[in-house]
Amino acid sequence: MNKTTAILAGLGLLLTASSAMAKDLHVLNWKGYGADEPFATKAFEEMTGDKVVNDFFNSEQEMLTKLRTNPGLYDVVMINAAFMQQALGEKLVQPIDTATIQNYGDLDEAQAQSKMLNVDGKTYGVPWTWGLTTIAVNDKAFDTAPTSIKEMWKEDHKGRVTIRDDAVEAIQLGALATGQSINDVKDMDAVKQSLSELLPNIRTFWSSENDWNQMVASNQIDLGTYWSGSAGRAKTKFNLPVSLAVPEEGAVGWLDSFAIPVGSTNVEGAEKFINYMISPEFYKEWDETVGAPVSASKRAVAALPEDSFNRKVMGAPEVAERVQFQEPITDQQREDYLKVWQSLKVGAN
């Protein structure tokens, strides 16, 4: 064998060695939520090799239904942290070693300590984003922005109104409607009576961003409620006519990690995709080309540009006292709230 033939063998044993190492990854999330980004995905696969495999859950009940029906074949799920308990308690996720996601130390003290992600001692979910679900509104029909909540209830906005048809949030909204906490309501009876009231108003519900932004592109609704990272979306990615506005009532604010479930096959490879999803070069670009809620990472926000949304008005102390976060609930109260939120349903047909 000449000296060229031995450098070509050596180059092509080590290709194949390269690519024998290279994995699937497999990641559980929302759709065009961050992580199945064409940048994003490209940017982890030169960095890393592996190759990024996306699949999508329209709900957190569908989220778990898929880590309990397809053990072994996630590597990185997206959870809210009030769903966390429930996977824990189901043995869907497991311990992370933070010690191997370098970035880890710039994420929120609080958040990254929150009791909802950390039990005995063990992480089982690295905080990633937060944001509100609160009001977002068609420009077209505002000349300001509203600042209470009760404007979806005004006869002006009769079959202009959407709202997210989950009975969780749908209680939720009622309960800041109605002056409670959302995470403790203690007159039902007031929050049944705010929806029942509210429903006429309603022109249809939605289930994802793309029901919202095309009812908003077609001028179908003046308002509802929505997620404020949709809402930069909305207007960064798809220049629609949408601004989002935290009332004087308050907003519900939740919390989304990412976790490593029980069974994944590429453990280091989940661990280098959530370093990459809590650092300022991919939030920075996800934020300002495609819009996102507010990261996690102290130094991902600091990145963007002072007068950014997500630095100035969700980074605003008059903001954060009128947040509620999202605490966990029981299956009999999510079982409830569904009673009372399809019997309202019913009774407004």
Partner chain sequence: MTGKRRDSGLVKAMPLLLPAYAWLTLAIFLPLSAMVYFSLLTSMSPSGQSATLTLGNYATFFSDPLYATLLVRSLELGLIVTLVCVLIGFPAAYVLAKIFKGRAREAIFLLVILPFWSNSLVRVFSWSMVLREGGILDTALNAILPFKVTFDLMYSYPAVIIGLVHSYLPYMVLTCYLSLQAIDDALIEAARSLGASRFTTLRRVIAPLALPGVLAGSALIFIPVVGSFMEPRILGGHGGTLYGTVIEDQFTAVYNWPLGAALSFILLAVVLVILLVSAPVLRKAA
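On a predicted model such as this, the values are computed, not experimentally measured, just so you know. Residue numbers count along the first chain shown, from 1. First, how it differs from the form predicted together with its partner chain.
- The residue from T144, N219, P305, E318 that marks the hinge of the rigid-body rotation between these two forms is E318, the others lying more than 12 positions from any hinge.
Can you return the structure of this protein in the form predicted together with its partner chain rather than the form predicted alone?
No partners, no molecules, just the chain.
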């Protein structure tokens, strides 16, 4: 009798002890986007004892929906800075005490202070990675990389250009080509005109990295819009003749950040996790084993080899000069853009 009680008591102790020490940390992010790398979750679990539970979304809208419908479930969420205002407006995220994140000081200052992530003196998002939507070229088609986005419109590339079938990206491309701000398109007619002139040159629309790489591998395209991280991967990982070009008209930049949802039950673990995500140790291994976008942490980027894509190409001064960071887009704008884009595509047949 006594023995049984002792065992039960021991078991009870063990259970409470383990639950007090090791907590679950629920992370919401794109699948295959760094935070769910096995090496990362393992290292973090060894470091803190917290168990990382990953959950994924397939679109920003889905991410917001998951936050809305599961209050208190998630401890860390990855949010594109352009969507932060919407999340804030619906009170889905809470302020972060940046003093608890030791690596916060390594971040690029402009990005850390971004108005999209800081409201009323409070920080809601810790910048994690950034990248560009710009153009990439097939090296076989060019002796010297083009300097203007207008190259895509040239007669020589008829049927050998690709862009993504995405209304927002298409309108922003048109805005850049017509010398407008991507965040404040004033002359939509000029954008339409410009895109309708581009469409005959389009071979097809790409939707995944694989599409783009296949088309270059089989030499079907000369150039097209592409994401900086994907272009880097195509060159270094798949050995394809792909070079990134940042045209003088500018390029679209995006910034991803980490936030802590309202109602998180493990804020401390979340802070540790964010700290680890912007650490040089994590970033170096991520970039070397999988290939990563550019880290928002200057110290993390500096940890990469000097000739690495994210340090050499993305660190070039003209990139910083030409990038226009994408600001929030309302649902109404998104629908309007889609309508413009659909009618352009239909008119092009």
